[in-house]
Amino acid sequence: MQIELSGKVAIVTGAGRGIGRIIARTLAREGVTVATLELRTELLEDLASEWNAEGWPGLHLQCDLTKSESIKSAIAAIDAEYGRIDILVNNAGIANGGRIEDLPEAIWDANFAINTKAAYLVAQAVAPIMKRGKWGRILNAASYAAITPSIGSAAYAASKAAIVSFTRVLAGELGPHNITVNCYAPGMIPTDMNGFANASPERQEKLLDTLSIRKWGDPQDVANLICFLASDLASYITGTMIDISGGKYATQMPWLAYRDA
């Protein structure tokens, strides 16, 4: 038994640098035809330069995920160009955050356009795409942020936990037309926006023993996942949120299983 997900078309928002690059070159090895939704021009010239040179298809499109109107537009280029759209990977997002008394509101404003709103507004262009083809996949970046937040973290930790619900509804909502709608939450996944390869080692050391598998995770293993949810194996899985952290705090003290062993 294999994951085939060859001939496919996924968009992949953020998907410039970090976990979500990660994701989306997985899925063109796969054969997926991938379309990326990008702000910044130098990531876009370096996804394509990639692409090229790996012989991959896709389209990379300059694409402000806090206006509606750029989104749309991005969604009719993708669907014109080849007809179909089969997977969303909502994985676009920011961490700004600040203790709630001296919180900025346009940090909190940020969190929510780009994690939460932008997610619904390109999950509301794709779905008449998907319903249309009778198949498709949404899959969202939730956060384990939303499972247990962090002191600081409360706009951040509440744009993920909305995501969590708008999966939920957005699944049901699509169910019968074939269409499955899940989230992901990455936990302890070193990337440039929550820092922790740059943390001291004493840092390090205690957020390792919040782990039952104790190492830092790998964007490979979100990415992994991401093909997973989007084939056809995964087809009677929708409306819920894959916790992909390693185990954290699946046990109170998990490090006590490494002091033992």
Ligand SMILES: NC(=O)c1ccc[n+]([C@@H]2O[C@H](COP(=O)([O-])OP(=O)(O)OC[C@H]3O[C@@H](n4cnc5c(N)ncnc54)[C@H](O)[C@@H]3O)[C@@H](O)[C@H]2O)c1
Second form
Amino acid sequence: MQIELSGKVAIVTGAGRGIGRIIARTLAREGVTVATLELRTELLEDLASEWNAEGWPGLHLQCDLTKSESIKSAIAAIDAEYGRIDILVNNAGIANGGRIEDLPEAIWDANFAINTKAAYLVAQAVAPIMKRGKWGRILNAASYAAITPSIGSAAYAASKAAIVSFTRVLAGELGPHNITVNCYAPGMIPTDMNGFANASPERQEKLLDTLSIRKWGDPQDVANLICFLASDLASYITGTMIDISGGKYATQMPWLAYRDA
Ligand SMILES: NC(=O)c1ccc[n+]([C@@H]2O[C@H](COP(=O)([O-])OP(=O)(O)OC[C@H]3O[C@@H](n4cnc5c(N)ncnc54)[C@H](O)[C@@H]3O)[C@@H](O)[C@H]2O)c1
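Previous: the form predicted on its own; requested now: the form predicted in complex with the named molecule:
Once more the chain from above appears, this time first in line as the rest of the complex follows.
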């Protein structure tokens, strides 16, 4: 059995670094034309030079996902260039927070603007193009925080929990058009966003003790799932959230099994 994605056109938001970068690169290696939407110009330049060096087709567009006009013009440019959009990965996100009495309104709004509202705006612009092509895959980044949130993460966790419902509604609305919509919940993947790699050794051990597969996640783990969900092999999976967290809290105290192994 093989995953076949060649010839598809994908959008990956927030692809300049972290998980999104690896998703975009993995899709490109599978023969997908990848359009990336990214806020930071230095990351876009870096993307463009990698794509040029590899000879991969693609567009790397500066886009502020908090601005609906910026999103509309980026999607129009991709449609004008390729005449189709098959796969949308709403990856971009931020994770800022604080406990309730120290949680500024601006931080609450920023989490929802990027983690939730941007997914809605991009999907809204892309849906008519996928309908036209009678095929589509929308993949939204949720988070393990949508399953079991952490102290101090009210804004982030709520913005990601909203993505789960959003995903289910879109799956229902777009199902008749041969478009599946799913979200995924990564657990702990060290990136610039979370700084896990810089945590003290004691904290790292405590975090790893929550896992059934006792190691950090890798962006490639997520990229592999995205390739499967984007393919025809996953055509009967829609409206769901895939937990990709190494079995975080699959049991209480998973570390007991490692102590006794
Ligand atoms: N790393 C993890 O362990 C983890 C866990 C659960 C969920 N996630 C989710 O996965 C996604 C990627 O996470 P990551 O760790 O790679 O983060 P990251 O911070 O490394 O990357 C996020 C990217 O989004 C871009 N971005 C942010 N705001 C933007 C805006 N307004 N417009 C355009 N681009 C913007 C950033 O420039 C960056 O390139 C996020 O949605 C995150 O919530 C990550």
